[in-house]
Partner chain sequence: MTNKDDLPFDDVSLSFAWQALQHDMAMVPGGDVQQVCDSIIATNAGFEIVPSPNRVVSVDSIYLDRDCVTNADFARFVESDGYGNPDLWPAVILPNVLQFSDSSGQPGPKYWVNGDPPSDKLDHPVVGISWYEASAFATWAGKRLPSSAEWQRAGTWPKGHSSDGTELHFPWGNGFDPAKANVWSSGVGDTVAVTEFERGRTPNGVRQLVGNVWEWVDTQFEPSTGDGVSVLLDQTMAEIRGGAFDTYFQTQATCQFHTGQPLLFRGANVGFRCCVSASEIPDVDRGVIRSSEAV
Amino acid sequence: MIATTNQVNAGFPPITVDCACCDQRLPDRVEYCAECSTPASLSHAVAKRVGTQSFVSVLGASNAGKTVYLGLLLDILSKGTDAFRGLPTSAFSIDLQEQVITALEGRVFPDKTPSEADAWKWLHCQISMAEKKKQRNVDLVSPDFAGEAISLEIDQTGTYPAIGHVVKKSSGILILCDSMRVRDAGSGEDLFATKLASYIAQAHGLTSDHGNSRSRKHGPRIAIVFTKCDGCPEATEDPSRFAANNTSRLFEYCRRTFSQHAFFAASVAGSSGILADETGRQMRIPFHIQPRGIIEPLQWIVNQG
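Structure for the chain I just gave, only that chain, in the form predicted in complex with the partner chain, please.
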């Protein structure tokens, strides 16, 4: 049977729910959705919630900083004020937070997210906002996708169904771009982000030149976040101008396609350096942590709703 919210809250066993991501019915006692590999525990946690559920997904190229961004976002939300606070709804959300915070406090960045969908960590938290004498709640659901998987999915839709389902379901999407790669490494980051934006538009039935204003208006809210800005002050000073000057393809595509989009700058480290060994391996490490601009893109997305 499919449980209603009341039944779930009342604890009627056995509880059968639909996948929170792709809406496929989940058989009892499965750990992951067979269609999209979303953890069943997430779907159960989402089903128990009352009120608005809002998928917000974080996309970006490999090494754009998605895992660090999501983990730190969750940690900052959990320590927020009444004006904007978010609490994880179950232990699996804390997994991601724990992985990121433990690494950052030890002055390393966390390990890369594996490409296998069943190894991705998901985040589900209830965001509460104090608004003029009343409290508004939004459930935030977001997976930590691997950059390589996003790349493969864009090139061949359906390779990673979870990505397509989440993007389609998301009312807000953050596109993360490495600001230093944007500034220093040619057009690669710009082209990838533009491809990503095009994939999102397609999933939501939007087109840049032919989409009418009504469909554009109902498209997802897009926050383009330039990450690692501790090493790129140019992006921090004016993210929108930085985008226009350095990611002109993405800037123009967003202007034509998404009626609600904005540019942000974010950083996690106060300063950082690159380690190298004799075999040529290199790894960036943060010397200290001072988050900047982590919560603002999400606040913008939620406040547009």
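Can I get the form predicted alone as well, since the one above is the form predicted in complex with the partner chain?
Below: the lone chain, stripped of partners and molecules.
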């Protein structure tokens, strides 16, 4: 028996709920979905909500800055104004925010996200927006996927089922690209982002056939975000021109495939540098925190809906 929203709201313990990610029925007292490893606590939290629930996923290569971006995004949303505010719906959603903010306050970046699916942190928050005559609410559900897992899933679909299910459910997707690697490290970042965009298009049944406008119209909204722009100011000046000049494959693929897409630039640190220990191991550290462009891509995605 599936718990209804009324049962949950009436205070009765949920008997069974469906996985918020893959819609598989979850047996009682399981901690993770057996199909996609989504935490059962997330599915219970989603089942308690009413109204529109929108998956927004954040994807990108390893070291693109996904964990820092998501944690800081949640922190900024929680301190937002009535015009655009987001509050976590349960304690587990604060874990990622706590991890990121604690690390940044200690002048370090947080550890890399492990590849094991049961170690990924998920966030679920309700975004409220004050409009002319009413207030609109959207539930934001987003996992913090490991970059290595995303790469493996692109190369062999089904390796990490949660990624495929989330991408299919997502009405908005942020693709994060390290702006300094885009500028300095050849075509690797461009090629990976293009493969990722192709994976998204395939999941949504889209083609790059320019004449198939009906198909493109029903695709997800795609925000391409160039991260770490404190070290790449040219990306901040004009993100679209930076994309056209430095990620020409991705730029053209998005133009032909997604009817709603836009380019953004973001940074967390006002400035950063590289320290090396006695063994020669290098580590980038933030000198001070000065977020720029973190919330704008999400606002664009939500406002397109």
